[in-house]
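Take a look at this one chain, the form predicted alone, written out in structure tokens.
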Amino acid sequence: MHRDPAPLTARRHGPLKGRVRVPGDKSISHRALILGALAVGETKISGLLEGEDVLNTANAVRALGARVEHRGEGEWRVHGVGVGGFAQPAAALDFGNSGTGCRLMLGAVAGCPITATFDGDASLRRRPMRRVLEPLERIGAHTLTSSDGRLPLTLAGARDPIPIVFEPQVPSAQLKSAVLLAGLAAPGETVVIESEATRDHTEKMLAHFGAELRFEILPAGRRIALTGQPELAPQPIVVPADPSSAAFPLVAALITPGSDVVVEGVMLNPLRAGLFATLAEMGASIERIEARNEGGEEIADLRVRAGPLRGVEVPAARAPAMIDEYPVLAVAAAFAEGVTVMRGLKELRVKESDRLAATAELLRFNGVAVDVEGDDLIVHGKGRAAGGGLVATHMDHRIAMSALVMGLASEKPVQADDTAFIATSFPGFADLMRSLGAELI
């Protein structure tokens, strides 16, 4: 689908102020549709984010036989179909720019005696599949036609699925979540062994379901175990706010001189903390307020007043936990006085562009040094950013985000060549910063 480029620039306008809330989480969003169309009746879902990612995985469900209906603002119905109840679409589903909607479905079709054709927009396109083709191939699935295990490609999912003893070479929340989805439909025991822990939204939701899981914690890593064919029942899920939006107005927040805001309801999942205990090793205020559970998951409102910043060394470990967080990171070690180090961001390569690479062009076209050895990211901050660059967002949402944050506070204003994409995970985005004070222009 062709769309015209929607430029947009961000000047420095004075501190930011207020309260917001940012979308629902889209890990989790797009974990409520398919488990719900995977469950036996009503699962009724509320704050789910509606973003064009989220709305095409609803899309693919609905096409494959799931009725899911829209009852008001985050308010979903989705009646499901039970495991290995999809119906064969009648046409390609679209993931659009999607890759986390896209790699769930693979694994919740390749349980299922139908075919499918999966495809996307031209930045999903380039990206990698073959690495979730193998395990659902050994687990009954058959890839029909792809290029070089891209999209577009058709998928013959398992008549008899069979479960497998699966240790993925690279930690990778979608991957895990691929091959426990597709073990839902195998007899016996379907079990993924971690080298270090990813996020664990799927395991929480299918537990949630009424799924057996057993989990054992290793020397390195941990063991999940799924017991195949339950019967899911329907359970209400409430969408918590997603940290990874949430990331962009409070490192606004920090970077921008005086300001003092508020996001509520944020998810402060320990896998997906990462940037927050970042941010604080960098001397971040960021105050934890009302802190409860929802439905599994940790969450709390998040009060963020600015004030000065130390560069850091952030370790390979802590890259699953915030793999999507660290651009706008970066915009923040530009920031902070002294340098900081980001290790083992070779998962940045693989996203929506090259992530690590746009990250590095962002800062240098705004006058900030930094320097990218192997998989490394090294920022040299300075306390304050020039500005006065057009960055190139490469059709990256997050890239779109973090080149307006860095606008805020640096000297001269920031251009984001395109920001129609940043609709896919934070709609509004643009309204909700002019709401705390943003001159976004």
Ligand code: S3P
Second form
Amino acid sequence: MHRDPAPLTARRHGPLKGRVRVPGDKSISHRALILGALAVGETKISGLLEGEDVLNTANAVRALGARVEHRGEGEWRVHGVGVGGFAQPAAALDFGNSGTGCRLMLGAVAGCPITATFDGDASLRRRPMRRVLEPLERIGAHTLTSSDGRLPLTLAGARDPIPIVFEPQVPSAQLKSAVLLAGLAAPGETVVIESEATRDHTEKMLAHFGAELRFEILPAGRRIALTGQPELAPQPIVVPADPSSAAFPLVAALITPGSDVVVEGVMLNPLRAGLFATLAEMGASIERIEARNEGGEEIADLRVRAGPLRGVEVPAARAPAMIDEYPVLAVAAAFAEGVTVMRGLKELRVKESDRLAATAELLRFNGVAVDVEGDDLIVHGKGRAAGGGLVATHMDHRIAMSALVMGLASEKPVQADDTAFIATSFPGFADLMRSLGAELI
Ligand code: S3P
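Structure of the form predicted together with the named molecule, please, following the form predicted alone?
Every component of the complex follows; first up is the chain already shown.
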């Protein structure tokens, strides 16, 4: 898809104040559409994230034979075709900027006797797919064409899927989910053993739809066993607000003096809440109001007031629980007093951009001292940032939003060269921030 770059500048103005709700969780939204498509009958979804990444997944399941209806804002219905029931698509499936949509759907297609071509934008075409193709080939799928394990690639799904035991070499919920989705079509038990626990939305939603899963903690990690060939029964899904999107207004409020902001209904799944734990250790005031359970997830309204922050050490073991939040944490770290060390960020190099490099660059361009040592990011916080930088966003929505958050509190304005990709995960971001008093022009 061709798009014109959309530069945007953020400048310091005044405190941020108000109550907002951020869009639905991206991970849960992708999974709701995919499981809805693999169930028999109608799945009702409310609060679906209508960002480009998720809309591409909706188009993909449609192209594979599911009926997907948009009934109103966030209200969707999916009429599924059953496990193994996808039809041969007439054209290539385009996942745009989304690694999650693409990798989860590789898994879902791998269990069906069809051939499909997977493609995406320039950012997605650079990202590694071998990691997911390798276990899918063990299940019985074949990669027909692909250059160096990148998109575009054509996958022939398994005629007779074989259940496997898979121990991922990288902590990745996408990888785990792809194998479980392919394993749905295999007879017997598909097993994933994760040495580091990653977000568990796929497992939870599969159980919600009636699949049989067994969990065990082994010395090697968390063992997830899925019994294949279930009949998935549609269940209503209410998508909670995305903590990875909430991170932007929350950090903006923390570093903009005088701010007091509430973000409503944020999902606080422990495997996603690493940022909030880290900010609390930095001395942030984040109050959980009306903690409650909705749709099987813990949620709460989060009230944040600006205040001083101090540098901390973030252990590598926490990375899976906050993998998408490091760019905006690095911005918070610039406004903290003292050094923040973030360890074990190898996976950031293969996100929508090389996020480790892009985050370091974003801070450096704005007068913040940063070191990258191996896979660690070290930010020398001075309680302030000069700003004045033009940030290259590298087709990465989270780099764009982090740059703008920085500009709201730095001495000089910060410009993001292209904010068009924010629409992949957080449509309405700029207006939501403006409603809190942010100056974005
Ligand atoms: C996601 C998993 C993570 C994360 C991505 C969403 C998911 O990727 O970065 O934004 O929904 O499963 P990895 O599985 O590659 O860590």
